[in-house]
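A single chain comes next, written as structure tokens; it is the form predicted on its own.
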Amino acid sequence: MELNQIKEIVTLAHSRFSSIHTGEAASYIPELMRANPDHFAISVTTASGESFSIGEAEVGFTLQSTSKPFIYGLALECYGKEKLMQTTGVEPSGEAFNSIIELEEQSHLPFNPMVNSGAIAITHLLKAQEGQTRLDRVLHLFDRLTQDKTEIDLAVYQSEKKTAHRNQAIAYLLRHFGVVDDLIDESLDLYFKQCSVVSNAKKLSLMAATLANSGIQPHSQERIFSNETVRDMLSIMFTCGMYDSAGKWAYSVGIPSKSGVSGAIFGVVPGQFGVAVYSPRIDQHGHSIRGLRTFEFLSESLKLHIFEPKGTL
């Protein structure tokens, strides 16, 4: 697919959903309410590493829970497939992103690492190594997929600290079971940390292109995640992606996506490129609602449902 045909419809698709005034920046975390409600910003980056951006593309959001497929992927490169699966399960939960109730009746593991659970337990297992703190790897993570130096919103992330009790409570459930350890407090400062990165609109869309080009990183050509871990990465943004309404994004919008309470969803089409748009007005879901309505148009207007019929032989 051409970038021009991809730019006519990102253009259509800021213009028509540019007027739409619901919802409302999240709450719960009250420097989050501190965003323009009316930042709009819609950025594609294809798997060659060409872009185009419309809107306020370049207004820096935090990343909240769109941080946590990555994470996810750099757990999934150090410790493999069979620790994170004895750490997380990969099922939809079908409750919200912070339901405490959200861990699976035998296993007592978190459904799955998209919510807020599974996240926890997963950047748990990150550990210091040669020379760079738990933080550092986090934070270089991000430095390598975007080629720019990541730098945390202290405000956001203090603000996410003080009004943390779900999370504190879902982390001691896990510890109370065993899935974590006695460094959950220290785990727990490093997630919201990692939910507190500071992204834009062009960095996220660059992001999900290094997903869509298979783990290569467009710009530098270095090879971030194996192509297992991608695969791995995508089918768990399928499924479990948008939290409580993944099955149906996964019926209409038909792409590998996460959500971020901040306003941003990224979605990955295999191959092909990476797609970002910001806009803090969310949903009770906790997604972007002109996010939402966007996603829906590209997919319909580009046929980009991973099942779209692509004819016979």
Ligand code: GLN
Contents of the next structure:
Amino acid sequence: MELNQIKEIVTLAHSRFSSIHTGEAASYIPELMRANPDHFAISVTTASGESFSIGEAEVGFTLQSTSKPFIYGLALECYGKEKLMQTTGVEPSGEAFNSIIELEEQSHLPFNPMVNSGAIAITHLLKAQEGQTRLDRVLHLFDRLTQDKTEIDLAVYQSEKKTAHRNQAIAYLLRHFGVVDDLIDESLDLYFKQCSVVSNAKKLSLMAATLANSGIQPHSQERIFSNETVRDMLSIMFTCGMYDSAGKWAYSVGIPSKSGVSGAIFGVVPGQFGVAVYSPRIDQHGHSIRGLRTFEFLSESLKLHIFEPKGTL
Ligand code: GLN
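To test you: the structure above is the form predicted on its own. What is the structure of the form predicted together with glutamine (GLN)?
In what comes next, the whole complex appears, and the chain from above leads the way.
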């Protein structure tokens, strides 16, 4: 697909959905309310590294749950599929991202690595290695994905840590069922830091483009994830990335995607491009409202649904 064609539709989406003012920035992490609710950015980066952005594409936001697929990919690369399958399932939970009832009945494992329970269990797997602290490993991954120095928004991190009673409850439930060990307090802290990594729409679309490009960063040409890891990441994003509205998303948008409560959503069109939308007003599922509309529009206008019939052989 030509970048010009994408530009035209993205520009149209931006002007059309700028007028939506429903929803508010997340408040359960108080610091997130400081975001300007009217900011609206859309960025696209192709698998070959060309990009196009509109709106406040360089305004920083924290990754929040959009960090989860990448950390899952890092854990897959380091510890392998078998280990990860002993840590979380791969089933959509049908529950909110922060549900306490996030453990499967028989195994007591989290349903999947996109909801908080599963993401916390995956972050817990990352251990210090070869002179790198656990945090270094997380930061280094995002450095490689963006070719930039990764920073943490300490105010957001502290704000989440101070109010994280629910995530603490989830973490202790994981400890109770032996999914994690006593290192869990430290892992929860690392999870808050991973969620507080500063990004912007441009960078997030570049991160998505690495997945669209089968795991190879389009600018550096570094292979960050194997083909198999990318396939696993995208499968889980497709079925679980949008939590309790994942089914509707698969049906109506059909692009493997992940949202974060800061107002970011990114999606991957395999072989073609990555898209990131940032707009802080979110709905009851924690998804950016303008983001939802943008993805629906892009998918429909550019025929991006992964099951879009491509004609017969
Ligand atoms: N840090 C947030 C949390 O754990 C991430 C949630 C999200 O973005 N959906 O609650």
